[in-house]
Structures are given as structure tokens and as C-alpha cells.
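In C-alpha cells, one chain follows: the form predicted on its own.
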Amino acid sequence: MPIDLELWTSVFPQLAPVLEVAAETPGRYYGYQTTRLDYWTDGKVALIGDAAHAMCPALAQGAGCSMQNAWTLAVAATAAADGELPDALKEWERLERPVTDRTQDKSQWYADTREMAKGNQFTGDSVEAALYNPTDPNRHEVHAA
């Protein structure tokens, strides 16, 4: 806020009447909080989703990160031999958590700075989680930077 009426009506001309009214309406901004645990795993237990890594919706990647983490957790847990689950879960977290942490940071940055209001910012490192392929066996090499 305030709404950049020229920008938004140029992108969405069909919404111009609604955007014009919205631009004149006093707005409110509610802050968001990011949940960051010290660790996601303990023994044979692992947390994912908002319980482990809630993030503000600025990038719309909270559910995506949750699903990616659920997929890779299921793969890691299934591959673990009896008695090796705690170590497998720690290794899963070590490998998968960095993408989620970076996504939380970027999402919080957009919420704090309101930079997203300047227009579509879904480029570069802002789309890392959206482009992350949990089924790619080389995903950690690609995203290690």
C-alpha cells in the first residue's frame, strides 16, 4: 500500500473499476510470522508443513514446500532399514531443509518490504521452491549454491 494504480490497471485493465475503488480505500496491513524450529526431526519423529516451517503467503510456496518435504520424507523413510530411521530422518532434514529455509526468508522479506506490490517478482531466487523438483536425483547439486 498504497496501490500503484497505474501499474495494476496496465496489467489488469479489466479490473480498473475495482482497482480504482480499492486505491481510494484506506487499507490495513497485518504482519506475518515465520515459524522456524531448531530441528525438524527427533528420533523416529519428523515434522513438516506449518508445524515445522510456517511461512507468510507472500510467495505462495508454503503448501509447495510442505508437499516437497512430505514426498522426500516418505522416500527417505521408506528407504531406511530397520533401526536406521533416526539417522535417515536427520540426513533428510540436512538435505531438504535449506530450500525451505531460503523460501521462508524470501517470503518474509517480501512481506516485510512490500516489494511484491511493485509487480510480479516471481523471478530468480524467488521461484527456487516453485522450481524445486523433489524427484530429481541431482536436486541437491543443482540447488547447493
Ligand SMILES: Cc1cc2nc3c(=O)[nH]c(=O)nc-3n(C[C@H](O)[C@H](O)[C@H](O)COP(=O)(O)OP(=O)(O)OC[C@H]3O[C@@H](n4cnc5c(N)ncnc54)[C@H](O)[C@@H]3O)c2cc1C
Given for the second form:
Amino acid sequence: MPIDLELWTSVFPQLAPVLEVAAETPGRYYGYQTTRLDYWTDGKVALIGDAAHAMCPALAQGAGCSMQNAWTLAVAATAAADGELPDALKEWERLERPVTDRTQDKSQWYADTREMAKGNQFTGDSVEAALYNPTDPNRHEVHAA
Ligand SMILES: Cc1cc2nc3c(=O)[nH]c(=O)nc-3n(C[C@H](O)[C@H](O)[C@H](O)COP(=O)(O)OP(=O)(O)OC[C@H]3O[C@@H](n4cnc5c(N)ncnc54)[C@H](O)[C@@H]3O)c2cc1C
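Could you drop in the structure for the form predicted together with this ligand? We only have the form predicted on its own so far.
Everything in the complex follows now, all chains and molecules, and the chain you saw is the first one.
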């Protein structure tokens, strides 16, 4: 902001009426949060998704981690014997949380350093969460830090 009206209308002439209005609209900025909880589970309760591990979208993995954790949580809770759910949830967090923690760290690092401005860096450990297969029984060995 402000929008470079000449540049944007030259690239998207069909959007000129919208861009002209947008160019006169004051900008608004929201900060991103990296939410880190001391623990994700307490008794029979477990948190997943942005409530547990919000991250800035530099790596585009917030929803991905949420869905992976939802899947593995459902599997762990379903497999837990009666009366053992709290322990099963603790073990689920111990096994599944490290990938999300590392993804938050990496995403925050890209946001802090603006490294993505240098071009596509979706390689190596940046794509760990994208490659994490929650249905692979060997995933914890494959992704050991
Ligand atoms: C700009 C941007 C780009 C992103 N791009 C990507 C991407 O490319 N890939 C990716 O994997 N992730 C991406 N993310 C992250 C992703 O959107 C989130 O990680 C994901 O939506 C989290 O899902 P969630 O269900 O935990 O939370 P939300 O999607 O936030 O869902 C929470 C829901 O709860 C509702 N709610 C809140 N309070 C109450 C209440 N009191 N009562 C009832 N309902 C309530 C909200 O309205 C909302 O519908 C991006 C995020 C942003 C901001």
C-alpha cells in the first residue's frame, strides 16, 4: 500500500474499476502469530489446528499440520483402551508434535528473514511437513530430527 494503480491496471485492465476503488481504500495490516502451547493435551482434552499451533503462512503448512494432527489424533484416540485415553493423548503429542514444532520454527524464520523474497525455497527441510505422511507407520523414523 498504496496500490500502484498504473502498474496494476496495466497488468489487469479488466479489473480497473475494482482497482481504482481499492487504491483509495486505506490499507490495513494484521500481524501473524506463532502460537506455542506448553502442552497440547490435558486429561481427555487435546487441541489441534491454529488453537494449538498457529503459524505464519510463509511455508503454507498451517492447515496441512492441522489435518495431519487431526488424523493421527483420531487414530490414537480410537486405539486407546478404556481409561487410557489421557496417556494415549500424551504419547500422541510426544510422537506427532516435533514435526509441527519444526515447521513453525521454519515458517517463522522465513517470515523474520524475508528469505522467500529470494525465490522459491520449497526444498529440503522446508517441505518436511508437506512430505509428512500421517498414514506411514515409519514416519517418525523417516522424520527423526
Ligand atoms: C493468509 C493465509 C494463508 C494461508 N495459507 C495456507 C496454505 O497455503 N496452506 C496451509 O496448509 N495453511 C495455510 N494457512 C493456514 C491455515 O489457514 C490454518 O492453519 C487453518 O485454517 C487452521 O485451521 P483451524 O480449523 O485450526 O482454524 P480456523 O480455520 O481458524 O477455524 C476456526 C473456526 O472457528 C470459528 N470460531 C472462532 N471462534 C468461535 C466461537 N467462539 N464459536 C464458534 N466458532 C468459532 C472461526 O470462525 C473459524 O471458522 C494460511 C493462513 C493464512 C492466514
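Here the rigid core means the biggest group of C-alpha atoms that line up within 1.5 Å when the two forms are laid on top of each other. Quantities reported herein were computed from a predicted structural model and do not represent experimental measurements. Residue numbers count along the first chain shown, from 1.
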* To do: Spell out whether the Cα of L19 moves at least 2 Å between the two forms when the two forms are superposed on their rigid core.
  => yes
